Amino acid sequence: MNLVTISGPPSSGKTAVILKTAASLKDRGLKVGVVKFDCLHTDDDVLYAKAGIPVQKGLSGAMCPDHYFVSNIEEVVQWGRAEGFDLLISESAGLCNRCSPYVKEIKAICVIDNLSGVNTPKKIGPMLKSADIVAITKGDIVSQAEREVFASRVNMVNPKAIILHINGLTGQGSYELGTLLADNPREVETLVGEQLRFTMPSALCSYCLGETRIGESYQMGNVRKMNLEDNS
């Protein structure tokens, strides 16, 4: 079974891209499954089920979705292998700009949309910088010049990535993405012992453990303070 991880900011069009790409892969005779990770609520699993795609859903709740992902991905892989999938797609929650949801040697795709602003690529960390493929969506809403400038900014941040423009409504570009996913797949039997491409956001403080009161006397653990003197 081949495994790919797809991530991106909230509402960037990840699910639409996956649905169109999975449809093109199914037309080639491949059996595709999806696992959807989210935080509090998602109906995306209903969309996958309507499209005839086997799906599992996991909600992280109060836990960081990245930590929830890495705590469950091995069990998800074993589910996919038991189902006999040719390709299992892991879709992340809409992640913050510091998230790091990729595994070494596992194909990684970042979905980002043209409407997020031309400076957005510089604000996104490992989720964009360590991706193998960057799928840019919502290009039909902006001008050709804006598309080119945005793609150039993405290339500056991640010059090694393949950049694709995909329309989540019409599916334009999804066939090309499906080709990249289907060609030269890596057979994955287990992720035990594999490593993340980058360290996850770090936090272990009193607020992580349920503290709600504000003030230095209530703050313990991994706490960072602003240097206001340098900012003045």
Contents of the next structure:
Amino acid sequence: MNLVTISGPPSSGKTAVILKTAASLKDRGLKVGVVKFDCLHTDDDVLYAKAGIPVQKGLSGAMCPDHYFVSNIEEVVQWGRAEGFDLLISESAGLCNRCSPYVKEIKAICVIDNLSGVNTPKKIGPMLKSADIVAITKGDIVSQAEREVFASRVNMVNPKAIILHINGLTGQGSYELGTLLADNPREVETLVGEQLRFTMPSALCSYCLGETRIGESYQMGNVRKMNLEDNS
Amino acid sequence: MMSPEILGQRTIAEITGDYPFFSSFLKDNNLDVQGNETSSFSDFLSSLGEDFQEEKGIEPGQVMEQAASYIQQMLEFLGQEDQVRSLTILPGTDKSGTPEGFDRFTVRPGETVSIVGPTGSGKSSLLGDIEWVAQSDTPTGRQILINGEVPDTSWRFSTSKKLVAQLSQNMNFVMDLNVREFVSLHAESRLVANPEEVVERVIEAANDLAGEQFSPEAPITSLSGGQSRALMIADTAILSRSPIILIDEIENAGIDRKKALSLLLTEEKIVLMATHDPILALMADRRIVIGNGGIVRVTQTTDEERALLGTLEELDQTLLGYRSRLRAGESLAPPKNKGE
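Next up, the form predicted together with the partner chain. The previous block was the form predicted on its own.
Let us now look at the entire complex, which starts with that chain.
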């Protein structure tokens, strides 16, 4: 089974892109499944089921969603293999703009939209910078100039990535993304022993363990303090 | 790299169309092509006959090879290796698998083609094929050639070499910048050599197209629909590197469309225009008719049709006149004769 990971900021159009791309792959006779990782709530599984795409959803709740992802992906891969998928797409939202649930040697796609502002590419960490393919959405509602500026900013932070423009409403560009996903598939039997492309943010402090009170005496473990400059 | 075999398969007219300096190559090699412009280069060379070939010391294979390297050298010398001189669409099939109704469709910079057909008939997939430089690897099965050849895959993936720029009615400016800052930002991202000069040129051209003038200090989000479109067109014409511009239904209000079109054409763009406006369609040299996901046929704008242009423009002017009277707060009733 071939596996790809797709991530991107909330509401960037990941699900719309995946729905259109999966439809084009199904037309080519590929069996596609999706696993949706989210934080508190998602109805996207209903959208996938409606489109006839087998789907699993995982809500991380009080846990960091990307830590949750990496703790569950192997089991999901085994589910996908048991279902007999040709391609399993993992979808997850990059909630803190830093994380990237990308695994080495597994195709990684970042979905980002033109409306998010030209400085956004600079603000997003490994999720954008270490992606193999960057899919830029919502190009139909901004000007050509803004599309070009945005794409060049993406190119600046990730010069190696293939940049595609995709319209999640009409599907323009999704067939092409499908080609990129289906080309040179890597047969994945297990992810055990594989490595993440980038470390996840570290945190283990009293707040991770349920502390709610504010104040230095309640802060234990991995705590980082802001450097407040003296402006007086 | 140019392949001598592919060059040999193209017609002499096609090659000269793409590379004007090819005619001097022919002349310098004592090859008189008059009357043979529509035959392929290799057929022409073979047709010369052995006597002639021997007499002039010509061997077809060698000539084609020399021609290919001459063209390559000239392009390098002129710094035009990446320039798009022609875009060719080879037919695929429509949604039902029926072959499309044309043989080979070639369009060059400075030409306008209109695209007509109902919504959902396949305009976006045509555009998608061009943008992706399809090689019979999309649902339509079409193949796209650039300069008559299968293009390098960098046309698919490079951000600086995007084939198609799009302009449509639904597009908005979303950045919080004024006009000058905005155009400068675009110029900067394109790494142009003389940004200030180019920015002024874009703003001037945009004001020339817009019905109402705007200042370089105006926030782009405050521009009217017509002013926004004027700025988008001027900016795309002058600052976008994409050789092909797709215009999706540009509305008539607040912008001089004829001027807009001629601006794009003087900037050596290939203009594809999805429109159902008869005036715009008549300004195009050819028309692609789309239906059921495929190209039904390609037609030439006839003289008979063109004769209508005057009448249609008059109607258009009348309507525009009413519009500006309304804007100026005047009455729409015909002016009364004095003394009545």
